[in-house]
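Below sits a lone chain in structure tokens, taken as the form predicted alone.
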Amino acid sequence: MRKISLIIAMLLMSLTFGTVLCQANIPAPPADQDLGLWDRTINNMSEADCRGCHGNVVNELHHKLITTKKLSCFTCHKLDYISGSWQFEPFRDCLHCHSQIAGQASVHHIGQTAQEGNCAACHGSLVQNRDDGHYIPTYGESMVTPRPSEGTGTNGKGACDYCHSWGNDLGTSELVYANKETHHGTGLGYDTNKCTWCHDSQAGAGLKIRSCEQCHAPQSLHNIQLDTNSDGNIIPGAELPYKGHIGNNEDCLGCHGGSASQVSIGGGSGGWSLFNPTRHHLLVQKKGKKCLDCHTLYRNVQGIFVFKDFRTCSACHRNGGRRP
């Protein structure tokens, strides 16, 4: 009897563990929501929504404004003379002071911090700030240049919305929104001068990503990754897929897996007349190479993942021009 019970227990464990593994390997969309803020719209909030994140005890934070912002008590606690007595105006509803533009802009994004493009103040290291001098590529389009949408690879690979699109979160079944809704939901575009923060009407389809990189550039993007086995150590290329940007070759191809069919392979022996980066990127398709075979990531002294130099030919091509 004990043996039968043990077998049943082992079967249940294997089924449960198998389910977890299957869930972990189910391709996006929607993108995994275990890192950063949820991909939602937050431009029609109620007081309950505010307290869901900020909690109910915020009086100390507000009372500090007397010294930090030189406010007076009556700045918030306003009195009205009603029916022969002084009565306080409502002040416990967050939205009484923290206004939003319904359907357009959230409380958070009409504030000075967001309006100045200081995204990292709330979103942390997952993004970069506009005009902070971070690296943005300036070279032309290639077969691996990501697109904001409509990727040219299999099932739309090669674009942000290959993962960041509509769907129900696997763990909670909560609705996850697409990039268009989350970014337009900030309401930054109600000031039409800010539309160009995200949209460059002059750029061709393959270079529209450069506007996105004002906030989502290589350094921040290549440091978005979940530690999938919770061992405290992220190994690029060796984590479960669809849990970040650098954990697995599938993650790399989600952004950079544009269609090789767009490239003419004619000329020379095996297409040697091709633009050098294109020739190397075709090795993924022709030789089954992985992105991180060449683009090696390591943590620098600041704890940030950066690439080793891969543009020096001799780093790979030694011994008569062949890679060892």
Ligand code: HEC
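What would the structure be for the form predicted in complex with the ligand, rather than the form predicted alone?
Nothing else is written out below except the one chain.
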């Protein structure tokens, strides 16, 4: 049996590697699963599944709440009078006290913290909370604006699902789910009061990403990166591609590499009448410039990657000339 499944696994591996080799510059979704949680839906669980993550013994976890949350024994250990004697209600099956809506909502997202929109409480700095006042751009769409899906570049470049979508993980061959399932499957996607947390039905296709930025704003997105050579140092542009968001120029293009033809490039013809961002971004196609040739990412005092000023001409064109 073991032997057979090993052979099947090897066959599968060679198939997947085969595809990758034939289409060298096309990363087959799904994205790797080293950072954050496994991209899946976890809303149909058993007690054993819960213990798989929370540990086999959860006494201490609960009993410390007697002091920290001032709970009494009877909050959890309820007594029922059944046919003439007092008996404890079940106190081991997690789902007796914590609820999930099987197939629809996970126990973690029914809770108050998630319902209040505090995603970062559990997901950490991989996301930003909707109401924390963080920066979301307000300038118009351009040839580099990412989309949630249906990227307009080669093979769908220019969108999240260019890398994050259905597929079997290359390393473990376990299934990775698509973005719609991972988000809707929390339960938040079934609550009609919460659609606007993630969607703006009024936005045109080119600006749909802005509602995603309520949690995936430039600050968190440009800080998601694996240290690919494990030297304890992330160098934007100098890591292996497809291991995060800022490691390589290919990563920038995965989100930002939509097609120029989708967007008008400014008023009139000729160099000077071009919209200034477009003027510069056309140099990506015309001169093979990389995003990081102009946009420098550095760590600020909090250790967070931020962009150096890219609006002031003299920041790059030092002598007032066309050549920086």
